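This document starts with one chain, in the form predicted alone, laid out as structure tokens.
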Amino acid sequence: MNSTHEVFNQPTPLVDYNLFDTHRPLRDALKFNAPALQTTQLHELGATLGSAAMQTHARLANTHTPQLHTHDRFGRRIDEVEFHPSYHALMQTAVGAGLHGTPWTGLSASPHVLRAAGFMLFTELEPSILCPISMTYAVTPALRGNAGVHADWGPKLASLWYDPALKPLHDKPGVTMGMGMTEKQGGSDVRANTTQAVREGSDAWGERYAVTGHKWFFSAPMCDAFLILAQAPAGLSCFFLPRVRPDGSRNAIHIQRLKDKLGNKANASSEVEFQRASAWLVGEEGRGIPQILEMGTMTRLDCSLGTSGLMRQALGIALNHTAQRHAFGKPLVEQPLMKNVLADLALESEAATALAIRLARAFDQQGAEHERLMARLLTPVAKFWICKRGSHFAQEAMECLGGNGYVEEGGEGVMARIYREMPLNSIWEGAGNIMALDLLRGLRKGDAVAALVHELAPARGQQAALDRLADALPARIEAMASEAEARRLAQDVALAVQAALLVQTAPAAVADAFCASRLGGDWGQAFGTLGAGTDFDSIIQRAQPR
């Protein structure tokens, strides 16, 4: 058959590169927040995650989605979810890199910053399998509220072995955990939960209850155990709910169906019912809300890290495409308007990375009062602002590829997958309004305003726009500390901290452009509206993925 045309001017994919070595903003953020951190592990992980083989696993895990089997072929109830082998390959890599409960062992310097950097890199490859990884990270410290469970499960939650089989704890070298909080009638208002827990007795794991009820969103149902909320006689309480009871029998956790979601395809999100399922009290009866807030702090950190990673990957794909694609006589990356768009995206990505890693540092230094306050304040701020910016970012990065960016092509269209994934981190673990209200609560803890002033102080005197915002921020906090203005306040705090971090960690071209656009008003209402005096070439060169 005669050829109708030659295929040319189509870019080659971004593949077989080191995600860590080429991520200059992340490396600079690590030097600033954890100067003694050894990064050999991140270098090795970055090479693995950028490989063609791992990209294939990411594609297959998303195109061959989880399948629910409620019964076996003989009619026995089994409630199992089947995953593609690529899902398990990704999980093994994440667990082997210690992205789950490992930081709580305290065996490395700056363990939370190290884990945060790895989590961010992994998100560039595939974010949805990280749901059980993130939940395992978050629930591990909460288990200390039940000494018996923590003694048995704690070491295996930090194990670098991944075992997907559904079997008793003593037969597994490593385990993962999930959470079950929300119900149909309540959503974020967990006080409206109706699931009931009735005390049955006590054993080596403490006070044992029978739980009856449901959960409307129950992510990663094939985890080995879960922390759930249920109503006990003293009020809403936290319970440990294993998939397999200590005697080896399967617990009465019945998976009703899997959610058909916009994105996050490799991760199974389910609806479940409990029919007198066995669960053990964690902490005190009636203290479920404070324990949720503690766990939510950790998963919200991961939302910020995850969106930062997705931004970086979307930017890398856009830069890779525009460097190779020619239009009107030269590469797209050399066209003035495209330069503006790419540089603007690079600023947003670097600012997100800087803020997310700064937040992780606060969890490594909880012995210092300032760091405790910053963890309390920056968690809702980072989760709100970084995740809110994600969807806009992905749309603009997709546009850099034109129609090619909008094509799925059996999972080969990574940009389309990123676009579908982006809204999720803003929604789960507390949507935008929840985060803004949580910031208001955080501002009532200790001397929060003084902590923010202290945080911004090292960057003072270098950017007039930042100085003006820093001077005005205490009064703005006082004036805007109302529910109606809480989102605007979260935005202002986020931009001030991001600017201060970039002034201290980034080249002048990046800090100058960020402060001029985000703080100084030299910016439009869409990406690609930086001032003409911006050093576009320096910003773009710093962001290049190769």
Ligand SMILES: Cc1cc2nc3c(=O)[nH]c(=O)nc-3n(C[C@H](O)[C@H](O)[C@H](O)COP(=O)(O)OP(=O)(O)OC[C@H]3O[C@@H](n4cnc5c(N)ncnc54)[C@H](O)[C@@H]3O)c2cc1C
Contents of the next structure:
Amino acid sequence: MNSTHEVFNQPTPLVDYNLFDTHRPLRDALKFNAPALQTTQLHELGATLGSAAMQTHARLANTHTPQLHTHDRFGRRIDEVEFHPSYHALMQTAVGAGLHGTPWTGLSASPHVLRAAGFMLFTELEPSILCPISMTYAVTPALRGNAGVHADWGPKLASLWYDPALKPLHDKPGVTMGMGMTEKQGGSDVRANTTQAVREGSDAWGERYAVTGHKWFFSAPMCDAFLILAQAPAGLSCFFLPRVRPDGSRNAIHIQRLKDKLGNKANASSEVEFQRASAWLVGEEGRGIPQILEMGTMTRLDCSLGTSGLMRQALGIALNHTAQRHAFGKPLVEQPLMKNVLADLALESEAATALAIRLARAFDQQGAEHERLMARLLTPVAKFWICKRGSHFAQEAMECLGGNGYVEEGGEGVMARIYREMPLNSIWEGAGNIMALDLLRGLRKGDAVAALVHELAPARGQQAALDRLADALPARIEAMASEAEARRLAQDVALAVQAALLVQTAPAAVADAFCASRLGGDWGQAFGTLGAGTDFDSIIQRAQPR
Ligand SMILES: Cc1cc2nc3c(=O)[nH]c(=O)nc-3n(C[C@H](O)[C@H](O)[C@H](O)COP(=O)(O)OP(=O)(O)OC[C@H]3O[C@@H](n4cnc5c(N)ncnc54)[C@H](O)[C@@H]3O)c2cc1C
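Now show me the form predicted in complex with this ligand; what you just gave was the form predicted alone.
Below is the whole assembly, all chains and molecules, this chain first.
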């Protein structure tokens, strides 16, 4: 009681719970995609990430944003970004959990699925520090294009030590990496890059070049090295660019300023210039785009995982709030129309989780032709559709909290942070249109259409709406005449695969409602428009975070 009124009917926050144990849809997706997976590690990580201490780190890292120091007080360039200690605590936890590189060591079964689940859980705590974690995970396939660099850097990219200091490689127990493609004149169309690479000689890391130019977006500039694109005599090429040269001197990477972003506040995203910076060729000269896209494929997987994690976080907060908040005589979660909203969000969240984890499985099984084709097709499909749904989802989850959802309160208002973060996964690593167009390219590879039919086959005969869509897709793909139809196709492939997964992994209440709404037309244009016959209670019960 305070002097003017009693504070009541205000929920307690969702804290000190196990993010993994309480995530039924994720656990079911893991059982389906990696039945023999050992989940002890995820159980432990889930407890850590749900703790009050880690939530405090997430808040502090987002409210005390990175600061750029271009020069020291004597006027010497230093190009350092200073982070709050909570940023480093989060990075330490993510690296310690192996979210940045362990799948490439091949030490566990289903390593990409295991890491994908951990990455998804971490996103529920804090997504922006995962930018360098994701890029470090993603770089290995592309970096193999330079055997010398990969031999020296590979083990440290997978090390569980986080060392933020700027030091030569041999003094560092672990390293992180970023990427630089986007320039002022073009991000989607990187063929427009003007940064120039001039050959200087060769050494233990292969062909060495001097790189001059800029990057308009260059996230996590405190990483130890980057893959970048630059124009060489044979065309656009991929280069390895360390911050410290092998002789211990600082490379000529000059941070111009940090971006003032809508969200993603804990992560520094910079603009940089290179002044004859030393860089080593990765792959062949002139083949830079396919080379660096081996990295882009993995970061696109992470966009799908990340948005699925953010959806789950927003849903958990909405469920926690509506279970405690009363209006018009009962908890909000018991109001029929709120049940419809929450159940609809739960369906979307589970479908995103199912698709993202399915995609991760494809990277564990690249020896199989079907999985190679699934990785090729489902990477753009999942990135397009899951990330496209994110912002709409966050807005509706926020509204479940009423006015409290819109309030930041020094970073305590996590829903506002989620809302600001959501659009990003849809924009970076190839925006929505680029993903939809990439699907069209993927469908021309191998027997992609047959692979899609094969993927849907186990779910046939159980949902009439899914059968109709699965029957129609091959002919639609065949008849596709214009790029203008690419988004609709990407959406429908995503919905078909999501429905097929839910039919196989989720209770009937979830699969029935998903198919009836998303495929059968029994749905409106906002969340909360499921048909009245939906089993709302079962869907909500399954999604409860505690
Ligand atoms: C916070 C943040 C951090 C980032 N960090 C990095 C980083 O570390 N490294 C890096 O390299 N980049 C980074 N980026 C850049 C990001 O990847 C690009 O912004 C993105 O790829 C889009 O490129 P663009 O901004 O040049 O937009 P454009 O290429 O101009 O695209 C604008 C719009 O046009 C659409 N479009 C483009 N071509 C077509 C077409 N043929 N048909 C139909 N539509 C089309 C796109 O989908 C998009 O919606 C970052 C961006 C952000 C916001």
